[in-house]
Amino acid sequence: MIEAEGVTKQFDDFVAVNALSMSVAAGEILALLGPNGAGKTTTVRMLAAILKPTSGRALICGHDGALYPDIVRRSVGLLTEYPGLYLRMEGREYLDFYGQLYGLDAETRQKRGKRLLEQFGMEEAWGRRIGEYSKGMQQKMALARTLLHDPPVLLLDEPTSAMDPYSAKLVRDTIQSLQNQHRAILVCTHNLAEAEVLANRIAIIRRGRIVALGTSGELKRQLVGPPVMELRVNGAFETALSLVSQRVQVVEHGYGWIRYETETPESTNPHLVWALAQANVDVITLSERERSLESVYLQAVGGVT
């Protein structure tokens, strides 16, 4: 539903995108992580219509934004970084004037309006000049604009930003709610926990360019090798250590502790468990060590200021 081939956008000397291809399907969400200036938002605008691509095409459920731009601004709901609220309405006018906009009758604009508040935990805000809400209130009414029209394809860039820690979880929670097999998400955030949370699929630019692309354990294995294990045992550590040693690539140990590499960890622990039963050693816990999103990202756009 989402779709970007060999897309790139150059300003005068400056080219923002290069050659950027990825596709987003049906029921799948994607984040699309990279530093400032990687040309994360400058994708956004060109799947949104918003920008022309210099070449290629960007494409939103199977429309080409350059040569029907109104088609897929209908099929799309965009949160910008900077939504550009009008802050003298109050919240129950600035839902009808865009629900107008997107040629919702007035019945329909009052109830999907009403249940998106709702759903925010800001019933309040109804009645409210947006001027006097917080920071985190206006990113979540301009969330419920996005969700107004109930578009198939979600274009969310740094949907939590300024949000405190709860509005941030009912934030990506909706997101969460909203994925299903007649809808797209793309994701553009900084934080690389939520998009481990939310995401089906990570895509890590740099430079204008499609640097690393898969789900989190992929990327953690293509990036930063195989899963590590930390085997515990108590008491015959020598004994634990040989085993092991003849099993597998041992990475690091102390005194009852022992972490180790495999590729095949499904079928290497359980052989490796049976043999330290049949030499009478005691495992305590055998568990794979968290290798972090922060090492891949940091792995993938290494020297980028």
The other form holds:
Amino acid sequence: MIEAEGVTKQFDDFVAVNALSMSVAAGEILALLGPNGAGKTTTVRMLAAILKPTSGRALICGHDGALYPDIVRRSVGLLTEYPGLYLRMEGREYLDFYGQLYGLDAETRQKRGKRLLEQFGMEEAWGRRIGEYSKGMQQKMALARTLLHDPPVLLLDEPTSAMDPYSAKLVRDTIQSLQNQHRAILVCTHNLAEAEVLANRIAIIRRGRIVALGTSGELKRQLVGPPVMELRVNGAFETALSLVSQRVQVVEHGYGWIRYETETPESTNPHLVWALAQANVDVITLSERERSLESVYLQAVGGVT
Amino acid sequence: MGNDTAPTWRENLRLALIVAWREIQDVLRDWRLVVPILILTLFFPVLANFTAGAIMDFLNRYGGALIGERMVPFLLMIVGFFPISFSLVIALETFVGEKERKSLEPLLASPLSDAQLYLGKTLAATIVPLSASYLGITVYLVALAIFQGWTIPFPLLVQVVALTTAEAVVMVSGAVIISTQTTSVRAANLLASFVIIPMALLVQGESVIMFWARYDALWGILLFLLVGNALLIRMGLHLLNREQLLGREIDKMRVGQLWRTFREEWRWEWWLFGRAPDAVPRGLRWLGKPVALYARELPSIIRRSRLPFLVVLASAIGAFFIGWKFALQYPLPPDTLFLGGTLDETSNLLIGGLEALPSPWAILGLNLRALIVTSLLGAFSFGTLAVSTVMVTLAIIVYLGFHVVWAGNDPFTYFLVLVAPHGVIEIPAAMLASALGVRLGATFAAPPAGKMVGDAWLQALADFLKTLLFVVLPMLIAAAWIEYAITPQLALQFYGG
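Here we have the form predicted on its own; I need the corresponding form predicted in complex with its partner chain.
First the chain shown before, then all remaining chains and molecules of the complex.
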């Protein structure tokens, strides 16, 4: 539903996005991760048919934004980097205004607007001036505007920025609840934990190019090597070390613990535990060493020039 | 970006009104705008009314009733103009203000077309100040009727209301253009002088006309404003560009880029009747440049400037009628242009004038200066003033021509002796330069398809300079020499007695 085919965007001499290709299928959430100035917002603006690619095609539901901007804009819900609200308007008026622009009838506008505010736990904001909202409420109001016309494609630029942890979780839950087989969602974020929790796949963008793309697990494997397991045993340590070394690559060990790498933990680990049990080695724990997405991200954005 | 389906005008208007209504509500909720508008709408007309009454009373006592009477419509115009000055404030920040407040991007991401957005914002910036202006005019007129017993003649009311409306639209459409082209409200406010100064001059001109009670002349100003409105709105629609609105964060003067573009437009390719350069003797290769210029480049410049040429041609026809009308309206004393006498008759303007020509270079200097100045004026007036030299010259020739005929002279001899020898070269040269001058200005309002305004203007400038240097200048040199050396001789021979 979201497709970028070799999309490039050049502003005078500066190339903001460089031959970027990616796709997000219906029912999928893709997180676009990247440092400031990497080209995330420009990519989103091209997908939303606000900017025209210098070359390549940005397609939404099969429609090229450069040729059919009207259809594309109707199909997209864009949450902009800043809420960009009209502070003198009441929440009710604001949603009504955008509902009219998207061609919704009065009843639908009111029904959907109220339901969204309810969903975000801010029913009382309906009749209040937006200028009186907290930052988090303003962000949620912007998200309500994005969802008002029930678009099949959501482009969310920093959806939980400026939110307290509770509101951020509420919004993340909402985004997850929006994931269905008829909708594709692209989330730009700096929040790595959020990307890991929300997205089916993660794309890391640097200097306008996608430098890594895949599931969280795939990226970790690709960028920081295979999973590292940690085995803790009670006694018979030499026997355990010998057994493990015969089967996998040991990377570190100390008294009572061994760390090893394996590409296939799902098959290797059961065999290893079985072998240890046969040799009467008491296994205390066997767990995967935590490898943060942060290390993946830093590797991706720092390691490519 | 092209649109997939062309919306009907009704749909365009509906969406534009949604945008306009939201903005109007926003303005009405800002007390910093509402309070001054109310003061100017309600308080100022009352003050103007009181002033008008006091001045009329004072002047009546000293036999100056006429001045007092003229003061009343003048104040009506001022009462109408003051509230619309606010339209400038609203319009200047209409795009760039939203950009600064970060609320523009969601609007640009909505299905609104550029035209709907432009129309909505222009309407919003116009409606509130204009409504205030109409209300002010009403308050002033009602108070005048009640307290001074003066009722406005209906045609004058129509003129003032139409002028006020047209002025508001000119100010708004000009300010909206500034708003789309700047990156901060501060920069937009600085550029507001480009709207304020012409409007101040216009209002001063209107004031003079009103004190002279030459109300008919106000129709001319109205026509001028309507043309200005059409051009500014067209230009605004062309310049509204979502990419530039969002993509440009700071105003950067790209002198190098501008120079490169200009140089690219200035260049033309070597061509010598289809021969390859290697096939031409080395000593003759230089011919490829001038041949290409006159055989290929200049014809393509003329093709690019077809519409401006038509405008100049239409202006020339208009000048003929103006000259004729003025000849009827302002006749010269009889015999002034009788060309059968001797040169020592001081009333013989034409031949005397020809004798007074100092040198061909002075003639060339005068002609060149007039054409360059009017072309530059054209660049700042959407091309309209670029035709002034051609129009004035032709109107004078026609004006004098009619008097020459009415004085009993043969029109063909007059034309062939006094106009044609240098005119057949000079007039086409002037028309050529004027057409390119028209293009210099019109490019702002309607750049060619697929070209950005800046690039299109640089192409127009390169075309103008090439034509001026390689065609107009040689023609003017030849014409100046003929005017200096041949035309007076012919005049002496035919009319010298």
